[in-house]
Structure formats: structure tokens, C-alpha cells
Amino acid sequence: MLAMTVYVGIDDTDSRTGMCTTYLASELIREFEEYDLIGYPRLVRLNPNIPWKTRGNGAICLRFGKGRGGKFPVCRIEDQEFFAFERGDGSLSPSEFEEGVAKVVESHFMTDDENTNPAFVVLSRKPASSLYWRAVRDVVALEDVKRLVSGNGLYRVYKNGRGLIGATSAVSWRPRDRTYEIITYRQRDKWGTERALKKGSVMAMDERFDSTFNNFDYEEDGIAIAPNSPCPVLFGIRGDDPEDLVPAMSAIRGEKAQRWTIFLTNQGTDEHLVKRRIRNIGKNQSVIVQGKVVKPPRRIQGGHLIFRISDGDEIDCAAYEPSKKFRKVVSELLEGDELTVYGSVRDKPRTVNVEKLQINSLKAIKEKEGNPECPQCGRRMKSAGSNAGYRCRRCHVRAGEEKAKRSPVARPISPGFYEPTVSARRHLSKPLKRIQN
């Protein structure tokens, strides 16, 4: 079967003990550098809540083909540059493919690990992109993604084969929003070792380049490029702007990184969320919900805070101890208020994860100033007991209880987004800077 040109998809090659998918998009661009990439990598994220992932659910994706256009970087490997086309064509096989993406695969995966279940695509047209959209908001069964493969090219697959429904998914994604990342690699002797990058460099980076985002925890102050793993990554960069990204990788100071690559990809885009009533809630999915405070915050053990929404229904929500001081807006939180919620759902006990938070609107509340005046003599009036009103002693006149002096109070916390601390950010939540610029 021959092809314009052809698309390389791969997933689930890690594991939470080392290892990093992404890793091997610099490794296949080596490895078939008689050919022309087109377009950047792509790294894509999927359904977050998907129980048997390995850590961040990402996929790669690439295409190779005959370059057209103007041609950028997209990869360094010690002082080696690899470059991409704006567009391509050619006249492929995805056989020509087939036994050296394998020997990437299968030379990189933790063969060790369980929940590592690794599997490529090579194939000549890319799926639709409804393959895409379940596999970011739903759970894809397997044997679709094999039938939807059939005839459209090659795959293979390792132990229970399940990395065929990122890889493929990958390959599908058609970019509505998009960000990009400059992905940094450690020298191989550094692996599983602590890294060494400094504080400073990486807060004045942020400073510099504003169209990168979740570089550092300001709450926390800490480093959030980097990741906590054994695995090959040295630091990440995110941003809207590809261009920013190999001044802003250059201005990190500490560790010197064996290698780089660009990609673009679905993160900070909030893809994964669906708006449902929150009757039509499933499991493993993220939603975004809107609804009335019905039980104010309680705090539980571990510092996690509960609240409940109600549109109708009603389901708990969560804000967890890692978010920090988004804790202290959520506390504030009364009986009334009326929000929108985005998160994911956890199915025991049914409750959403909360991403991040919009109040759209707050329950006043008054403070009283005093008893009413008698409309007669005008002097005040005095209680008539507990939820009785008020009743002038001299004239016998009585008054309700919405007649007293009240005027409003100030709430602590106002209409608007908040969004928890940077280190407790998922890939694909989209941050507070890219939804208000």
C-alpha cells in the first residue's frame, strides 16, 4: 500500500519507575532521517482519568514524507539538528516503517512493568477524528481500534496490546486549540538521578517569555518543569508561541540536556471536559458542571475540602490538599453561591475533582445594625423573642424580622476563575493565562 505520506504513532512505552514515550519521537526522527518530517512531533494527551495508565496518558505521533515549504527545527540530539517541512508528499509504505519503528519500540519500552502495554501504528490516512475525541473524554474499547485500523496501514502490538488505542488516537487528533512543548533529555548516566536546574534561571525565564505558562509554583516556590520521575526528561517548556521556546529552553541554567525535541500538542486546552447536567455524569469522565452551593465546604482528613452543587441533582465536589490556596477560595465558599465547576469524576465516592473554578455569581449577605424604629414614637423597638419580630414597648406596634438595620457585607473571595496552585495542574487543564489572554 502506498501513501502520500505516513503516519508513526505510539504509546504506552513508560512506566511510573522510568522511561518516557516521548523520548523515542527523537529516537524515530533519527532513525528514519532519509526521510522529511512534517510538522512538528505531536505529543497528545488523553482521558486523564483512565485507570490503568502509566503517568501522564500522552501519545506521540509523527509523519514522515517527501518536505514541501519552508523547513524549521524540531529536534537536537547532541550537536546534531533535525529539521521539519510545512507540508509534504510522497509515495510511502508503511512497511518501509514497520521493522525499524520496532526496533525503537521494543528497545526502549519497560518490559518489566505490568501496566506497560506498548503498541505502534504505521498508517497511510489519518482515522477520523471522532477516534480522538472519545479517547480524550471516554474509554475506547480495543477491538474498535483495531477494526478502525484495518486496511489503513500496519500496527503491532506488545503484551495485552492496549497502547494501540493512544497510538492510534494520537495519529487522529486534528488541532482545534493547540500548544507547543520544547522537551529537554538528560544524559543517559544521569537517569534516575536528581536534577539539578536553577531556581532562579527558571523564574527569570518565566519573567521573560510570557507566552509560556506553569513554569513555576510561586505558592510552593518550586520548579514546575520538571518532573518527579526516573524517567529521561530533564524539564519541559509550554507555550503558544514554538518560536519562544529554544531562547526560553537556552535561559535554564543547571544540567546540560543530551538532547530536545518540539512538539506540538493538546495540553493546557481543556479537551478533555464535556458541560453535563449532572444526572448525565459517567465514570472516568471530566465534566463541567454548573450549579448552586447546597452544603458549604467541610474539611476531611488530609485537609481535603468537600462541598456540594445542585442543579437539580446533586453531587460532592473536591478540592484536595495539593492545590494549596485555592483551598482558602473554596472555604469561602456559603450555602447559595452559584458556580461552574470543571473536573474530573471519581466514581468512589461519586464526587468531581476540581480543575479549577468559576463563581458566577455570589449569595449576598447582610449584617445587622440594629432593631427597627417604631414608625409611632420612633424610638427602637425591642425583640420579641427568638425568629418573633420586634415590638415597640411604649406603643404596642410590632415589626418583623426583615425590618431590622441590615447593610451588606463584604465576601472575601468574588466572581471570576481560580484555578489551583501550578504543581497541581493536569496536562490538559487549561490555565487561567491562556483563557484570559
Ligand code: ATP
Given for the second form:
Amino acid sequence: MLAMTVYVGIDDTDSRTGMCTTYLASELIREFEEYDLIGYPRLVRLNPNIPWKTRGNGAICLRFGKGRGGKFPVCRIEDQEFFAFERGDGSLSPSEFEEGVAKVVESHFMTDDENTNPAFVVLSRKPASSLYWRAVRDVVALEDVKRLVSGNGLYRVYKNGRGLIGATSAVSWRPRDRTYEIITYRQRDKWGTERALKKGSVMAMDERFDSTFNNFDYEEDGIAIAPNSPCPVLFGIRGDDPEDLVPAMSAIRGEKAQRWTIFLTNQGTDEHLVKRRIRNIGKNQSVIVQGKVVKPPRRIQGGHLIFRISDGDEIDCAAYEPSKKFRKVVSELLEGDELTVYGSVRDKPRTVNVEKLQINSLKAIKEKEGNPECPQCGRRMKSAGSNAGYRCRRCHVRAGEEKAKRSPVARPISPGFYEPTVSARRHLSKPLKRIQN
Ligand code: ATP
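Output the form predicted together with adenosine-5'-triphosphate (ATP) next; the form predicted on its own has already been displayed.
Every chain and every other molecule in the complex is listed next, the one we just looked at coming first.
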């Protein structure tokens, strides 16, 4: 079959003990050096609530063909730099790519992990973007995806083949909102060892490059660009302007990277979230719900805070311990406050894990200042007992509790958006910096 260009999608090659699917992008670029890369390699994050994900539920997609238009750097491996073109065409057959992609996947995936079920696709056409939307927001069945790719190029699956869902969904993404990430990778002999990055250089980079985000956790005083896992990633810098990413990367001091790749991504876009009524919230979904606090926050073991909201139906919301000072805001919520909660839904116990919070309005609260004055003689009335109202000793006039003098109390929080500390944010969550800029 001849196509204009081909799309290669890969997923599920890594395990908790090593590798990272994004590493394969640079391997593919080198493997298919004689073809042109069209557009940035893509890193597409899918439903963060999928129970069988390794970490961040990410899959990659690269497009090859004959490049047209301007070219720009997208990858470097040691001294070799690779470029991509703005546009492309060609007359390629997916089968030209099959063995090369298989070689890259097979020499990298973590075969020993039962949760690693790789797959790749080489497609001549992008599947409908509805697949991406389902895969980022819901659970997709493997059989549905097999049907979608048949007759449109080829695919290969390993073990239970579940990776086909992510691999195909990554190809089907048509960016609306988008961000970029430059990911740097370590020398092979460093894999699994501690990463040595200079904290001060990350802070300085964060200050200097305003188009980047989630670099440094000022609350925790820690670097947020480097993972803790034994994977090949040294660090990743995310941002809105791809042209800032190479200079931002070069500003980081410490361990030297062996290679880097710039990805176009759906990270930081909130595309996993859907506005829903509480009664319509399903399993493994991420939601935006609007409601009133009906049970104020209580602290549970581990330092997590749980509060309940209602829009007619009720659901618990959780601000987990790693969200840090965000919990301080949550702890000030009172019954009657009106909120929009953004987060992922845990099934058991059924709870929204809060990723972001908008306080729409705070319930006005008043504090008792003093007893009311007698409407006849003007003297201060006396209490007639607990919750029994007031009584004037002289005139014997009575007044209810509500007649007490009250003045408004300032709430320590105000309406607006709040989010967890940098290192507790999800890949897909749109940081407030991107909302407010
Ligand atoms: P990393 O972020 O470190 O690359 P990961 O968290 O991406 O790892 P994977 O190893 O890719 O984890 O595992 C995710 C698995 O879930 C893949 O097999 C993928 O095809 C599948 N998957 C992704 N999204 C969905 C979805 N919406 N419905 C069903 N399965 C999905």
C-alpha cells in the first residue's frame, strides 16, 4: 500500500524498573535517518486513571516522509543533530518501516515485566481524533482499536498487546491546545544511579525562561524536572515555546546528557477533564464538577484532607498529602462555599482526587459581637439561657438569638484558582501559569 507519509506509534515498552517509551523516539529517528521526519515527535499522555499504566500513561508518534518547508532541530544524539520539516509528502509504504520499528522496540522493551505489553503501528492515515478523545478521557477496548487499524497500514503487538491502544491513540491526536517538552537522556552507564543536577541552575533557568513551567518546587525546595525512577531520562523541561527549550536545557548544570529530543505534547492542557454532574461521573474518569461544600474538610491518616461537595448529588473530594500547602487552602473551606473541582475519580472509595480548585464564592460568616439592645429602653439585654434568646431585665421584653449583634468575619482565603505544589501535579493538568498567562 502506498501512502503520502507514514505515522509510527509506539506504546508500553517500559516498566517501573527501567526504560521509557520516549527514549525510543530518538532511536527511531536514527534508525530512519534516510527518511525525513515531519513535525515534532509527539508525546501523547492518555487517561491518567488507567489502572495498568506504568507511570504517566504516555505514548509516542513520529511521522516520516519527504520533508517540505523549513526545518528545525528536534533531536541530538552525542554529536549528531537531527532535524524535522514543517510539512511533508511522499509515497511510502508502511511495510518499509516494519522491521526497523520492530528492531527498535524489541531491543528496548522490558520483557520481564508482566505489565509491559508493547505494540507499534505504522499507519498511512491518522485514525479519527475521536479515538484520542476516548483514550485520554475513558477506557478503550483493544478489540475496537484492532478494528480501527485494520486496512490502514500495519501493527505488531507483543504479549497481551494492550500497547496497541496507546500506540494508535497517539497517532490519532490532532493538537488543539499543545505544549512542548525537551527530554534529555543519560549516558547508559548512569542508568539507575542518582541524578546529579545543580539546584541553583534549575531555579535560574525557571526565572529566565518564562515560557517554561513546572521546573522547580519552591514549596518543597526541590528540582521538579528530573524523575526519581531508574529510567534513562535525565530531565525534561516543559514549555509553551519550543524555541526556548534548547537554551533552557543548556542552562542546567550537573550531569551531562547523552541525547535529547523535543516533543510536541498534550501535557498541561487539561484535555483529560470533562464537565460532569456528580451523578454522571463514571469509573476511571477525570472531571470538572461544580458544587457547594456540604461537609467541611477533615484530616485523615497520612495528612490527607477529605471534604464533600454537592450539586444535588454528593461526592467526596481529596487533597492528598503530597499537594502540600494546597491543603492549607482546602482546610479553610466551610459548608456553603461554592467550588469548581478539577480532578480524577477514584472508584474505591469514590473520591475526586483534586488536581485544581476554583473557589467561586465563599459563604459570608458573621461572629457575635454582643447581645441586642432592648427595643423599649435601649439597654443591653441579657441571655435567657443557651439558645433561648435574650430578655430585658427591666422591661421583660424578649428577643430571639438572631437579634444578637453580629459583624462579618474575614475569611483567610479568597475566590480564585488554587493548585497543588509543582511536584504533585499530573502531566495532563494545566498549570495555573498557563491559565493566567
Ligand atoms: P511511561 O509514562 O513511563 O511511558 P506509561 O505510564 O505510559 O509509562 P504504559 O506502559 O504506556 O504506561 O502503559 C499504559 C497501557 O495502557 C498501554 O498498554 C496503553 O495502550 C494502555 N492504555 C492507555 N490508555 C488507555 C485507555 N484509555 N484505555 C485502555 N487502555 C489504555
